[in-house]
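One chain is shown next in structure tokens, namely the form predicted on its own.
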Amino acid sequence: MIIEPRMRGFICLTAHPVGCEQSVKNQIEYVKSKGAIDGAKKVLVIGASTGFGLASRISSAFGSDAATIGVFFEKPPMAGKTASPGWYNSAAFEKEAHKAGLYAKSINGDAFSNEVKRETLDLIKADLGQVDLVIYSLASPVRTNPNTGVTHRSVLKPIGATFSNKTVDFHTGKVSEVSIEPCAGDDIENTIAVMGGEDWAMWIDALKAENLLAPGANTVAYSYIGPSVTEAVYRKGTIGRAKDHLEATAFEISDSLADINGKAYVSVNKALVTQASSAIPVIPLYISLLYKIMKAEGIHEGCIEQIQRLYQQRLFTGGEVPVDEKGRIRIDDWEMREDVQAQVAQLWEQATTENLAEIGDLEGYRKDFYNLFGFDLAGVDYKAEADEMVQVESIA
């Protein structure tokens, strides 16, 4: 069938089985453009099929030759129904992958269970013996807790009072103010239970408990702290709180694996269009200005360019990994440059519907939107028709 992008809010309901394929290709030969890095072989990544973790996963295996595991929760293809873009992500990966020469396996189910756990541990334990890099890079508004059965749901909310700020819509480029009321009851508590590190802590236990943990392993999980015009909502709001408890938690689980060298990580990563980003307020006004600072600059990077210089310039450099005073990784270094910052403040005073194309990056943010969902990329033919049905090799 003809594919077309269709949206409901913040949300494209379909994706292109085609743009989605050339999209992972396009990270592909990026990384593969970027030489060698001398990595870890056998990875485990936990939210695989986008963003970060697609990124992840592609700098593994085209990077460092690296066997992959992904474990991801994404909507298979129905007839006359696309499937989310994340499989389509995914059924590409895999592809390509194997074309390469490389173990690629997928498992398509809720992370936070202990069913997915206990599939991805037998996985590993039958194909891989061990694994030497897990990076964790769920995002999810929604977790049921396996042990208690209580199902939690994050918000995104200040603490204290109400914020108000400028906003922009960046299907119509209208800039107006939005206020966001501040949490109340359990919203701390639930948005820490499904954003913050517990199940990252529990799939480190699992994974150490059946010593499926090479020595000397790693694992990474993905953090973001952002400017003072967002730090209200974001950083000093409730996700805020969750990304702190994600934080200290590396600590905790570098702890647990001190007897076998092993290390974990919080690697702070700068703001990108994603899906999830795109419905938090303010957050699309803030990245169209600067993304115009950052491209003019000729500092501007995506996801795939994040990781791959996560891993050449900071993980796999063969000595110490660079942390800042609360043991981060920063590769948010370009983002958070006292010139970018100085820039996007001013130009944020500025910003009006009238002014915001100038100003402002608002086509590369919707570009890279619709590029989520496998739109708008070079070299698809979008007129044509699309087979919908695209299977994950090793799911189907």
Given for the second form:
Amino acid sequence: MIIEPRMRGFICLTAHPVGCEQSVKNQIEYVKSKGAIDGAKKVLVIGASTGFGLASRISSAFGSDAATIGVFFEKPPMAGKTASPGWYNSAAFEKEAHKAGLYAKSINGDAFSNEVKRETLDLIKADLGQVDLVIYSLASPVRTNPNTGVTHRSVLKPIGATFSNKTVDFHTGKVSEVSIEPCAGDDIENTIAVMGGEDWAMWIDALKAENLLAPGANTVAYSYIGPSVTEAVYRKGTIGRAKDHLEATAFEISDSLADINGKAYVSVNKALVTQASSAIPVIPLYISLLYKIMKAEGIHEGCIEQIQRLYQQRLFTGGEVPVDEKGRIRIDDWEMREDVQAQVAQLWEQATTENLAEIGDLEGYRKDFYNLFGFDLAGVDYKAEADEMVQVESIA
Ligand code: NAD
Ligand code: NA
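Please give the other form, namely the form predicted together with nicotinamide-adenine-dinucleotide, since only the form predicted on its own has been shown so far.
Zooming out: every chain and molecule, the one shown earlier first.
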């Protein structure tokens, strides 16, 4: 069928298989162009189908010739209805990995559940024996705790006071004022339950209990800090509490891995357009200004550039992994550069509907957003019929 983007609010209901494949191929080419990385060889990526997790899987496979197992939660296609983008990304990734002679298998299901953990442990046991790197890159609005059966929903709200600031509807370019009411009730606890470190620790405990972590194995989860304009709704809001919990969990996991000489890291990554970040008010305006400055400075990065740099210049240098005073790896260093932030803050004051297209990178934002769904990629013929029924090779 001919597949076009169909928007509803901040989400796109369709995805283009050929565009997603092109996006994955572009990322593979980028990693290859940067040379070999002396990294992990058997890698489990939890949240492997889009964003930073997909970039991690690609960086391991095509930077270090690693065998990868990817876990994700994506919608397969149905006749006449496209799959979710992560499904097509994973299909393309496996196809390219298999062509390159690399082991790659995937598990599609709820990573928070005992069943998917069981299935993953069994697959590692049968095929790889052990893994030496576990990337934890889930982004989800909801989690059912398998031990209690309670379903928690995360919220993106400030704590204590209403937050008002500028935002942009990136479809129309309209800049307006938004007010976000503070969280209430169990919002903080629920957000921590979904996006904090509990499930990460459960994964590592389960792997360790069955001796599936190789000596010296590392695990990495991703976090965000960001600027003062987004602080109330992000780092000092409910999601920030979850990130605090995730970061604290890294120390607990490291303690539990001491006997196998393993370590848990949190890497603080840069703000990027993903399905999740588009839905947070204020963030799209910040990102469109940030992109403009970082592109002008020649330091703009997407997920793949970020993770390739994380691997080559932080995790796998052969030396000590550089961390900040809180033990975190920082690949948001260029975003947080003082000169970059000073310029963004200045533009923030000026931004209006009338000038945003000029002072901000609204076009770049939109392009990245469309690219997430496989649209607007160079070299893809969107007028041609595309087969929506593309399958992930390892998933029956
Ligand atoms: P994403 O939405 O692109 O990826 C999320 C992944 O999780 C997908 O592979 C999805 O299939 C998977 N997933 C979601 N729920 C699942 C479930 N129940 N079971 C199995 N898989 C599930 O998100 P992203 O932006 O790459 O975020 C990954 C991590 O990076 C998050 O911790 C996020 O906070 C962090 N981060 C994001 C940004 C940003 O600007 N986007 C910046 C810094 C850090
Ligand atoms: Na991810």
